[in-house]
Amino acid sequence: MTSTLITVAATGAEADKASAPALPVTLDELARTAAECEKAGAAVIHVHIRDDDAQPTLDVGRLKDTVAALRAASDLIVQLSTGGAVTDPFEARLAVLDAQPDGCSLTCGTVNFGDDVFANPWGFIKDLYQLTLERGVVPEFELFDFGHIAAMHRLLAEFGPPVGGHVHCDLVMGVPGGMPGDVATLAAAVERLPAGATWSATGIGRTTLPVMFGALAAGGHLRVGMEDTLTFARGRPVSGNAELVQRAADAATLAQRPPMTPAAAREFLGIPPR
């Protein structure tokens, strides 16, 4: 490669926004996100959304709504999380893609995740899959876990390639219940991904700078953002997404592999026009 995707986990679900005032929570500090963010190297934002209490939520009409503002605000492809938070129904994650998205995240299994559990059943990942395909959404596979990794040559096997042809996956890494974030663990992950497809990877917490630098070393790919971590530096809070955006943009450049445009990663991802 040369270039490199950067895709921005702006908010997630489990951040409070009275402990991370930078949390961008509301449709305004979303699009403004979006701007900062497309500035600083993105090429994607991955969306969750909150209400008005600055609680998760799916609810259709908001999502559709945050697709708009975003692509009002900014070129970035917009990729909606189908995961939501860890108690939302399986109904409501598919009804997600009803929002029309570029793309979006498609976790293939379930996962410890801390003191709860992530729950993404076989049936529910094949409803999920095919409904990508029927609605022209691109999916982003994440995976947590080599199982998981299991699970996406198997869905490949029977349901064939995503929507664009193209496989790309996000190992999520550091998360208390699925694989660590170190080098080893990454190159292991990476030697067992399908022939031809190409990877981002997100390390949680501490283990962002180590994921972030094994990655870029590996010809791999980047999602930073306040949804996997909350500080720049140990005991220093983020200031705002696009600072951690912009520190991996530093870093893919120095590794002379700048970041890609939101333009040339619709291609590369294979996005339909809309």
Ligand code: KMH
Second form
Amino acid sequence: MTSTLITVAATGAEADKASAPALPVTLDELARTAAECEKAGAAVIHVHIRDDDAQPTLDVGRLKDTVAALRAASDLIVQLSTGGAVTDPFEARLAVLDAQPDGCSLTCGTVNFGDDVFANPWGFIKDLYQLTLERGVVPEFELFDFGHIAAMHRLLAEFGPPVGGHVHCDLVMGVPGGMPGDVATLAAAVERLPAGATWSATGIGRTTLPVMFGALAAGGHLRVGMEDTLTFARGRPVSGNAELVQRAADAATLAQRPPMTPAAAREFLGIPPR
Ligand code: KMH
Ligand code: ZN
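Given the form predicted alone, state the structure of the form predicted in complex with (5S)-5-amino-3-OXO-hexanoic acid (KMH).
Everything in the complex follows now, all chains and molecules, and the chain you saw is the first one.
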């Protein structure tokens, strides 16, 4: 029986603390979230941080403190976002690796992002990928659209396999401007992934549940969390990230693929020992 890797994307850069009070924005809130989500079945935490005004920041000192606090509070694999917010410059997004996380996100192309543009031109993608190789950080290939899959193939062909030797992707579905979050699209995307690659899937907003059930049925892994979804059911805000992780863990268990432990996930993803 294979198990299910559950990633919690706890904060993101877009949600507003005032309208989502359960959003973890302080170091303490993030550390507590990590411990609760590990207990509920998560193995990876995908991390965006906020400043003292709860606004997104890529401040490297704060990122280093966050990595240390998350490691003290849990055994979760710490995956820092290099996507940041749509306003973040490329240099600041590359400097995220100075915080020495276990892993990082690496988005494989530009995508319309609601009324904004999430910019990931080829030059940035290849610089970031080469930096992950230099620094020993395991990338997760974030795929918001089909063109991103082609760019990931190009990246691997030109620069070789990632740190750890294993390709793990995350299909980010249902972003307004990216690929839709439905089962037909999920199946078509999975078919185009490199041989031997593993994948998680994430459905934004109301696509969360179809993507979660589709991914489990198709042998994939799951990313859930308040970065992606702020309601548990129609008209009912989530009480916190752990509730979303627990729901994913319950669904995975029902599918006979219970949550993967952080230790097993380190081996699965090829995270080098610290
Ligand atoms: N906040 C989005 C613009 C990532 O973390 O790598 C980008 C994002 C992707 O969340
Ligand atoms: Zn993110």
